[in-house]
Amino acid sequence: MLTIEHLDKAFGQKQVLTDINLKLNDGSVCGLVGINGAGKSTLLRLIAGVYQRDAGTIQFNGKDTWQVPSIRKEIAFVADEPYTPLGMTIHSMKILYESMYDFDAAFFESMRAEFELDEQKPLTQFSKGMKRRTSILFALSTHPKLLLLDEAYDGLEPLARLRFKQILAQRIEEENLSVLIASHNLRELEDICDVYSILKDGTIAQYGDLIEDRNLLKKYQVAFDHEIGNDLFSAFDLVRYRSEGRVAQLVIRGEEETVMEELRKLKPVLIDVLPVTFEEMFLYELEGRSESHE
């Protein structure tokens, strides 16, 4: 399990993540979410020990990751621009990871030559989405317990981001991974992760498991047969108020069945439903509460 509690970081005068607490299960994949700057990337490399963390504290399977650093061997860190030192190949990376850990070579010559990378051409000639692949498959080699991602996906063409997906599914699975992904692209992490946490100014600003939050916010477009107001749908939890005439457009966060049966009472003409994406209700948290009219 990865524990982290009250983290901060600054760099300089700039305050980049402040009393930052999350818990990670294991063999569960978190999306972790925010606008650019918004501190993913910083977070990682913290949780890595890339970065030493200012206060707090981060354990993986009970060892704090910054004091005990054979503790970090079970974890795997794709960067978002990994580092590729002139004249390395993917041959002499091997060599060094299998000098560094308990490194699957069968595993890996098998995924390379499925991914078509060629192991004597130098990395820095690599495409993105090569150096990409070959990152991630380097990870996976080292079987860790935690593999952090930082936009896992980007520079992937669809066929190589399809069969990752089944890769990271089987190795959950068989060997009770945990995944912490930061992306921009919701729609990446909507059919992988069981759990999300949204990062906003620094912080953690919601964190919950998707498939439950997303089910208790649904949108839904209601007409009546004469005008209407907000002060209608008081009683509800509003996300967003959109109105025009006498239809409403409304994001109510509640137990659909007991939505439907206050709606109903308002004895509106029409109710439709729609469900929401994680992208959208990463929008909504970041737009915050407000009530707003068309």
The other form holds:
Amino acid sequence: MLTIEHLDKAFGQKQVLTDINLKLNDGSVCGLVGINGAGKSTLLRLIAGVYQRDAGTIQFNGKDTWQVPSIRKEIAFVADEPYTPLGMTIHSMKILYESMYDFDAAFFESMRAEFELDEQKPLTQFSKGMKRRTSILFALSTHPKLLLLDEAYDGLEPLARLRFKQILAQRIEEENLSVLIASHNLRELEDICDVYSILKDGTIAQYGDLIEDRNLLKKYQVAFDHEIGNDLFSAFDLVRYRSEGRVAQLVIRGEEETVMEELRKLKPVLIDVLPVTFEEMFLYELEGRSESHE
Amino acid sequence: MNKQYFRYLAHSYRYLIAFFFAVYFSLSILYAMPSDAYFRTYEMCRIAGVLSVCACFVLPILLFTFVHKRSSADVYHALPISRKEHRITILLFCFAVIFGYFLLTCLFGYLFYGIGRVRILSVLAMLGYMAFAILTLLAVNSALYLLGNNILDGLVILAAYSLFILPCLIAEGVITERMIAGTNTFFSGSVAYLLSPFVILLHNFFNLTSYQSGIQYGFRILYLVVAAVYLVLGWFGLKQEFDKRRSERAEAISDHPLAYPTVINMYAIILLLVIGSSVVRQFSYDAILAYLAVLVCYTAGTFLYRRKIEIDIRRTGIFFLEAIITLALMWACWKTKGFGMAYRYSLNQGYVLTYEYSAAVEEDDLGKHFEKEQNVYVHFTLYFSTDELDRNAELIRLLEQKRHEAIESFYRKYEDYSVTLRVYNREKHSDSVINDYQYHPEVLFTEEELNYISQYTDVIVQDYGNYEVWEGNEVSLEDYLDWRNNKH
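Switch from the form predicted on its own to the form predicted together with the partner chain and give that structure.
What follows is the whole complex; the chain from before opens it.
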């Protein structure tokens, strides 16, 4: 289990992460979302032991990822920018992974063939997608217990993306792999994540179970036979309100049945309920936060 | 040390290691072949030592470069080894490769050419010394390279620190010439040398590989002590810059206090000291241009490393402060007669004390600076055994009085006289010149004094315009005075 408590990180004078608290259970997949500069990559690098924290703790299976380097054998980090130094090939990169990790050479070879990656070709000559596939391949070949993915889908074509998801699902089921994915592609995250965390201005703005929270958040389209104002819905946990004449578009947090019951009491002529996507949840959260700041 | 990582480095760099070894070994042999068999071991070790010093710059750059790129730092800093293990493994790998080269070359040289000719003790001394030198240079060079935050800055900072000895040597020469009467050779580069670990380490190494005199000759303990200090500094510097490095520095501007801010200021200070010495010695309006030129370089340097153009009042203020302090320092140096160093000379050193006098003087008065076209040159050389200085006390007093007058006139006014009084000693073992002082006195030896000196040595008068009159163009003082009296 990954446990992060009261984590702080600053780059010089700039505070990047403040009092981050996060728990990720074994076999869980967490989507880490946030606008650019929110601190997603920094958080992943801190967990991977690349960056040193200023305060707080990061523990994986009870061991500090900075102070106990051996625990990093169980962690694989796929950075947003693949490592492709001049003259290096997959073969030479393999020497590093074979030396430092419990490297599954058989899995590596089979997947390399499947991903059509030339072992002797310099990495600098690879396309963006091939570089990304190479990084993911090396990460998966170490059989990590925790996989940290920074913009993992960036540059992957649909087929490779699908295959990657299949392997992830298999590893989660068979090896109890935990995954933390930072991405801007919320539709992709929605398919694979069970929990999510929204980072904003260096703090965790929201954290929860994706399915539960999506069920708690619904879009309601309500029509009345008279003009209305938002004061009518003051009893609801209103995330978003838009109205046009006698029709109101509402995003309300709460059990669907309870909300419907309360809405019916307002005697509308029509109520329509729509689910929200992860992307919409993220947008509402950001909008809500901006409005509350204003 | 982490064995797996060491094995990875050995495996990963195996072709490079083999290539370097081939170059290293063949260069050593090619360099040593023209020498006599007796000297070949030393020659091979000597060139191997120079190549080892070069490798101490190249290998740390190759192996620590990953910290300067974000993508490589992501991979290498996430490895399951501690920063300490990582650092020590890289250092030991570099050491093993470089010392391995040196060891093999030395052993080859000894086994094939040295047995029966070269003492095994001197080979062991070379090996021990080079082990220390390689470790010192690896620690220092790695720490310096890591002061930067990207590859280019790392290289520039390493080069700037390593080559700082050059401007220092030039400045030391210029400042001592301008500030210390007699062009005091009290330093003779030794202070500037202390700023460069590779120079002092090579200096002692060359003395170890000197086949004439063996271990004792010229091996400076001071250099060894300073090198040990460099080893400690380098070790702690590297620990600080690697173990406690904030990886987010990769690809950022190199604003570490010891990186560009220090490099730019130390080069500026050296230039300002030179300009300051010039201003104090003899002010000219060119000095203002020189100050402006350094300010432009200083500002450009700051722009380049910060990668943005902005007038920084604080930095400009620091520059002006440095200019004022260096000028004040040079002024104080001038007023205190080179901080007292103009008089800090010793007569009783080595085995011989020598005075050389050479002056362009008036034909009619050998004690006057020449003004007319008709001039002659007077010169003499006096040698004294340092064991018998007391026996020649009166003559030495006269010579020393002239030296004192020369020192006083140096600080009184700036004038370029065509007169040289050179005083120096010779070292017992090597016969090399030490305590070498050259003065350009305002007050010359009078004819009476020259007559007195001529009792001890030949005082020669040269007149290039009187070939027909004299035999050759040189006559003794006595003959010259006779010739002049007859002429009149």
